[in-house]
Amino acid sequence: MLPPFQQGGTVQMPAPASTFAADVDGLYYFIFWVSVFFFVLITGLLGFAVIKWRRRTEDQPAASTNTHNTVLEVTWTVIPLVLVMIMFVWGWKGALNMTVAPGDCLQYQATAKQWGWAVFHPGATQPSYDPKTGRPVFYVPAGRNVKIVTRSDDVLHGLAFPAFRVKRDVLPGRYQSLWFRVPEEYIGQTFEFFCHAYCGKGHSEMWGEVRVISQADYDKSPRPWETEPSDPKELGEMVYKANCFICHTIDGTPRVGPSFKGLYGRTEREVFLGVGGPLAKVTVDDEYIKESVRNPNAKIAKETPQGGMAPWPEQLVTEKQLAGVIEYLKTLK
C-alpha cells in the first residue's frame, strides 16, 4: 500500500498537486519509456545475435566480413541525438519556468537546521508549527503563486515537495528559492515536504506539511499560523516536538544531548566553561536553560559533544516559547 502522500499516484510518482506536475510527469515518463524501449530492443537484438550466430565449431568461418554499415551507423546516431535533444529542450523549458518566479508570488521563508525546519509565512516574525505534533506547517492558499526563499544555518540541506514536483538545494551562506501554484481543486488537502539531502543523524526527521486552504481562510484573522497553545506547558511541549526531540529525549535515554527527564533543578552538574574550557559545577535553572539555548557553547555538558549545538536566536524560538520550554522541563521529573 502506498503511503498517504502517494495515494492517487503511481508506484513511481506521488499524486500530482501543482501546475508543474503535468509537464514534469510527461517528461519523466517520456524518458522512462524511451529507455525501456531501447533497453528491450538492444538487449533483444544482442541476445538474438549471440544465439543465432554463435560459434559452433573451431573451424567455422566468420558469418560476415563486413566491417561497418554506414546507413546503420548514421541511423543509430541520428535517432538517439534527436531523442536526447527533445529531452533537453523539454527539460530546459520546464526548469526555466520553475526558476523564474512570477512577480505576484506570496513570499514564504524556510530555514534549515540540524535537524528541522523553521517556516515563516508572509509578514510573520516567528515560525509556524502544528500545535499537536510540533511539525512545521505551510498554509498555502489555492490558486496563488507561492515562492519560498530558503537558507541553511549549518550544513547542506534540501527542500523537496514531491507532490508539487519541485525541490531546491538549501545552502549555508546563500539564499535559494523555489515556487509553485496549487490548483483550487486541492483545497483542504495536506501534502508533505522533506529534506532531500542527507545532512546527518536526524535527516529522516526533517519533514513537515503543506496545508492547502482557500483564499478566504488565508485572509481571515487570526490566521491559521498565528495561533499557538495558551498554556505555557503545552507551548513548551510543542517547541520540544518541533526543535528539540532529535537530540534530547524525555525518557531518560541520552541521545546527542542529555535527556530532559529530571534535568531541571539538577545541582552540581558538570559542564565545560566554553569549548575546551575548564570543568565547573552548575545548577540547571531558568538562566542556565536560557543561556544553553541562546549561547549553547557557553556551558557544555560533560557528557555531550563540544560545539555540537548551534545557537537558537529569538527569530526561531521566542522568549515566550523559551519560557514555555522551561515550564515543560519542570514537569519531566
Partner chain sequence: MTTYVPVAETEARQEPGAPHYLNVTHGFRSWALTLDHKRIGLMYLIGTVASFLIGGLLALLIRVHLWKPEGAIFDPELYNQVFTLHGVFMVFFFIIPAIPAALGNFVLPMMLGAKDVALPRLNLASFYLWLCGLVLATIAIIFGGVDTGWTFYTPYSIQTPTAVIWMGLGIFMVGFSSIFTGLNFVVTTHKLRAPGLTWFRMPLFIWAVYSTSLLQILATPVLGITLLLLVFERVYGIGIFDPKMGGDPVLFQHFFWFYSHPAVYIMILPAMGVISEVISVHCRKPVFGYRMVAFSSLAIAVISFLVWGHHMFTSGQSEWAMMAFSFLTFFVGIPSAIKEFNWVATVWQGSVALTTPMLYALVFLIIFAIGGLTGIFLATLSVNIHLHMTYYVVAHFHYVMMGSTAIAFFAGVHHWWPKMFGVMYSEAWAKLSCLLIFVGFNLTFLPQFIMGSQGQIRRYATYLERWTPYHQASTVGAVILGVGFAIMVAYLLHSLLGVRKARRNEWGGVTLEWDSPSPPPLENFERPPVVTREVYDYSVLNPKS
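Could you present the same protein in the form predicted in complex with the partner chain, rather than the form predicted alone shown above?
The text that comes after this line covers the one chain and nothing more.
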C-alpha cells in the first residue's frame, strides 16, 4: 500500500502534530468508514440488481413495477439524517475549539505580501528566515499554546498548517488569528505551512517551515530566530531568497522585475522618475539600490513603466540586511 508521508501520519492524513488532530482525525475516519459502508452498500446492491435483472430478451418486462415502500423510504431518510446530525455536532464542537484561543498564548505575527511571509516571533523586531534557504520559519515550543495574528499588505492570502489541522484566511485591512498547541513528542520535527488562498504568480512559493523545539531551547539566548548569517554576502543571499527571488532572477532572465545579474555597477541605467515621469539615466550604486528597495516608485526601471514593487520598510528588511543585499548584488556579475 501507499506509505504515509510523515512519521506518525497515515495514508490519508499527515502527522497529527497538534492537540486538535486527534479530534479532527477521529471525526474524519468516522465519516470515512460510514461513507465506505454506504458506498459498498449502494454499489453492491446496484451490481447485484444489474446482474440479476439484466434484460435477456428484448421484450422482457420489469420484474416488478412497485414504486413505493413507506418503511424503506422512511428508513433511508432517517438513518442518514441521524448520522449527519452526529457529524454536524461533532464537527461544530471541534471548530469552536479552534476558533476560541485560550488566554495564555504566546503571540506571533505573520504578515503576508505578494509573495512571501514576514514571521515575527514574540518580541522580535525583524522577521525570521532559515539562514540557508531563506524560507520563513516559525520556532514553536512544544506544549505551549501558540497564537498567530495575521494580516495582509495587499490581496487575500491564507495561512494553513496541515499537520496542525488549522487554517485561516489572511485578509487585507483586518486582523485574523489562529492558535494551536504541539504535543511534546514532536520536538525536533519540522512541518510546513502554506498560503492556501490564491494570490497570483508566487502563490505556490508562499510556504515556510515550523520547527518544533523544547521550551528550554526556546528560552535560550540568543533565541533561535535571532541568529542570522554574519557574513554580509550570505546575509544578502538569505534576504534575496526570502523576499526577492520570486520577482528577480539572478540568471539574467527578467521575471516580474529586472534580473539582478550584472545590475550592480551599471552606468547609464535608464529609469522613469516616478510612474509617468520623465526618463533619466542613473548609475546603479549603493544609493540607487537603497532607494529602489525603500521607495521603488521614485525611480522605475525602464522595462516596467508601471512599477510593480512594493516598498520594503526597515521593519521587513533591516539596514544591516540591506547592506548585505548590496554586497550580494556585487557578486552577481
